[in-house]
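Shown here is one chain on its own, the form predicted alone, set out as structure tokens.
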Amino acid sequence: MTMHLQGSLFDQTDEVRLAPLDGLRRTRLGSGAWIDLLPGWLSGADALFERLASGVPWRAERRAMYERVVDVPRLLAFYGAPDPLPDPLLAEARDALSAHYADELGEPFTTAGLCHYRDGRDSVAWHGDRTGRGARRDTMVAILSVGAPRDLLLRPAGGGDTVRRPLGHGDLIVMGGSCQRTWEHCVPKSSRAAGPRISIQFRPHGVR
């Protein structure tokens, strides 16, 4: 059964707003790869989880997988660079964030990728956006976090020591350098009673 969202406790309006971007702050994990995380980037986050979980034309999909045919454990939806975006404030956090990281990342953020996090049995596995220009130079991959905390996973590639981050109610967690290549990150199944989440990914052209 699908859970409804709680509303955060600490978040309890319905203008949608960004902070400013000074608030990041980096931790350096090793081989080239970084991540930023700003918590409580976007106030407003509640709302914004109702609006894209009602207006997103979701889909399910099925993968091969050890050889046979599965359900992927969560609704996703994807925007490329023409598409125009489910809502404006993912198009001003893109571009927020693009002015953000010009000089680093040498290029804007282009495409948007969402994924919906029903509940607790939803998850996904270990990887890395490899499929693409990450497979061979670093890149970022940033992702504003609505709705129920979840935790993000992260641990060196083939297997080390994790380290962990709740994202939720507008969290901001920003992968950097190597990560892609030299780290792996998952959001795990939970036992425990998980609300909805979603997630948004803002990617450079050519970065899967």
Ligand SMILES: O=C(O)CCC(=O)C(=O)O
Given for the second form:
Amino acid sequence: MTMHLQGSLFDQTDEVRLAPLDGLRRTRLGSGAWIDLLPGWLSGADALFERLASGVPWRAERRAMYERVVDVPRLLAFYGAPDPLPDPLLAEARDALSAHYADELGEPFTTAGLCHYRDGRDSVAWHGDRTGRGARRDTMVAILSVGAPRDLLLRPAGGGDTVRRPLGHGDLIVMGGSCQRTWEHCVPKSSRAAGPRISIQFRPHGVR
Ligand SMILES: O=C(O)CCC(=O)C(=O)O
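So that was the form predicted alone. Now I'd like the form predicted together with this ligand, please.
Now the full complex is given, and it begins with the chain already shown.
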């Protein structure tokens, strides 16, 4: 199953290229959590979207939820540290992030999780990436977004005001510090007609 992007509506550039990461801007959320944002990190993102949509072996999963087993409302793929990534541009992105954050993170980004939101009905519920080291230590999760714009929402884990960050075609967001422990994030369903979106999440070893 391949869902195509109406490319020319999103990105007018043919050259697929990552911008320098020194354009990242940090927002401190509180409790040691922060987000870095770089809109338009990737230009020419239509081509990457099409390659990933058609080339990644997407899995539809089902999960136990309370007393029922339900469809996970998005398609998934995961590449662990030893796995070759499905596109050379993803390796370039991972390596650029690892170099940029080397001092602050102290380890490289090694895994890539991919989510394919087929339309506005697909979503991810409130959560923190707390499986593994994200539960105990500060870490970083970097997300490159391609395709239809969707909102990423963040809120303090104990409750509080929600922060909304619209993620567009080629945008980068990095959640860092204590963000996975002290805050939660989600991509809510959208009642607006939303086209397909692919999110690529880079994480260090042992963070899920
Ligand atoms: O789609 C996104 O940008 C967020 C994905 C996410 O939070 C996750 O898969 O854990």
